[in-house]
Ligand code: DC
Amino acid sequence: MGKIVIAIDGLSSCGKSTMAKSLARNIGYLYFDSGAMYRAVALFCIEEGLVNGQSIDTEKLRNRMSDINITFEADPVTKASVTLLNGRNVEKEIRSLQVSRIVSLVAALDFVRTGLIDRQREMGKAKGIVMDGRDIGTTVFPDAEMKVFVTASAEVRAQRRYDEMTARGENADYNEILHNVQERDHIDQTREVSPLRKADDALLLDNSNMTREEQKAWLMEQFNRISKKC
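Return the structure of the sequence above as one chain only, in the form predicted in complex with 2'-deoxycytidine-5'-monophosphate (DC).
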């Protein structure tokens, strides 16, 4: 049974990373979070003064792309994968609201996508990886042996985010979250470069009414079925 490439794409807030990480752990594969790479470029822009309000200095960023080195390593204590920007652990910084606000602008730039896609392909050369994102099965690894497109209703995703925030003791407004989820879906699906769409040969996973355990069992069943043939 040879190692394969597993591409997990889908809408925001439908639990892609959690499922991709857990699948990788269960089958002994490496996990790569492609969104973290776009987030690291966004952080670089903030730290290097390339952001002005809601716009990016595109020409300066284009010239600085070769100064951006993004790598992943396992945290020595938690063993979780952490993102390094030029050798510095930026896992916490890339999840900040400041980065979240501008990352979709960075992810829409064609030269950023081209640069990161080359690096993502490099990571998949030896196979045995699970990568999640928006264009992994369509653009990065169109020949991936297993492709999953994850979706859930906007209401279910908004409720999950609402529950997570209130569990952390944060103030949350369900209608505002729902609006944000719908807006992000629209931006992801209609942007010009690499819009989010299901690859024709991707398996559709609607997890609106699934428990984590049911989802895990479904993924393992698909993995066992596909990898047996490889």
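Could you switch over to the form predicted on its own, since the one displayed so far is the form predicted in complex with 2'-deoxycytidine-5'-monophosphate (DC)?
Below you will find a single chain and nothing else.
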């Protein structure tokens, strides 16, 4: 049984990263969070003063892309994958609502997507990886052996995001989060470059009413079925 590439796409706040991390850990694969890469670029824009309201200084960002180095490593304590921006652990910062407000705008920029897609493809050359995002099964790895598209209602996703933020002790407003979720859906699905869509050969998973354990069991079942054929 050879190693495969597993692509997990879907709407924002569907729990893609959580299930992808869990699956990778259970099967001994490497996990890469492509969404975290776009969030890291968004954080870079904020910290470098490239954001004005809901606008990104695209020319300055284009010229600074070579200054952005995004890598992943295992947390020494939790063993979970964390995101590094130019060598700094930014896992907490990239999950903020401030970053969430602009990440879809950053991800819609063609030069950002092209640059990060090239880096993502390099990560997957050896196979044995799980990667989640918006266009992994359609653009980054169209030949991935296992593709999953995750969806859930906007209200359920907003509540999950709210719960995550309050659990971290952050101030959160459900209505603001719901608006952000709906806005990101629209931007992700209508952008010109690699819009969010379900790949024709992707398995559909609506996890609106599923527990994490049920999702974990479903993913393992699909992995075992598909990997036996490879």
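Note that this is a predicted model, so its numbers are computed, not measured. Numbering follows the first chain given and starts at 1. Think of the rigid core as the biggest set of C-alphas that the two forms share within 1.5 Å after superposition.
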query	finding
Residue shift check between these two forms, rigid core fit, Thr139 Cα at least 2 Å	no
Core-aligned C-alpha movement of Lys198 between these two forms reaching 2 Å	no
CA of Glu91, rigid core aligned, shift of 2 Å or more between these two forms	no
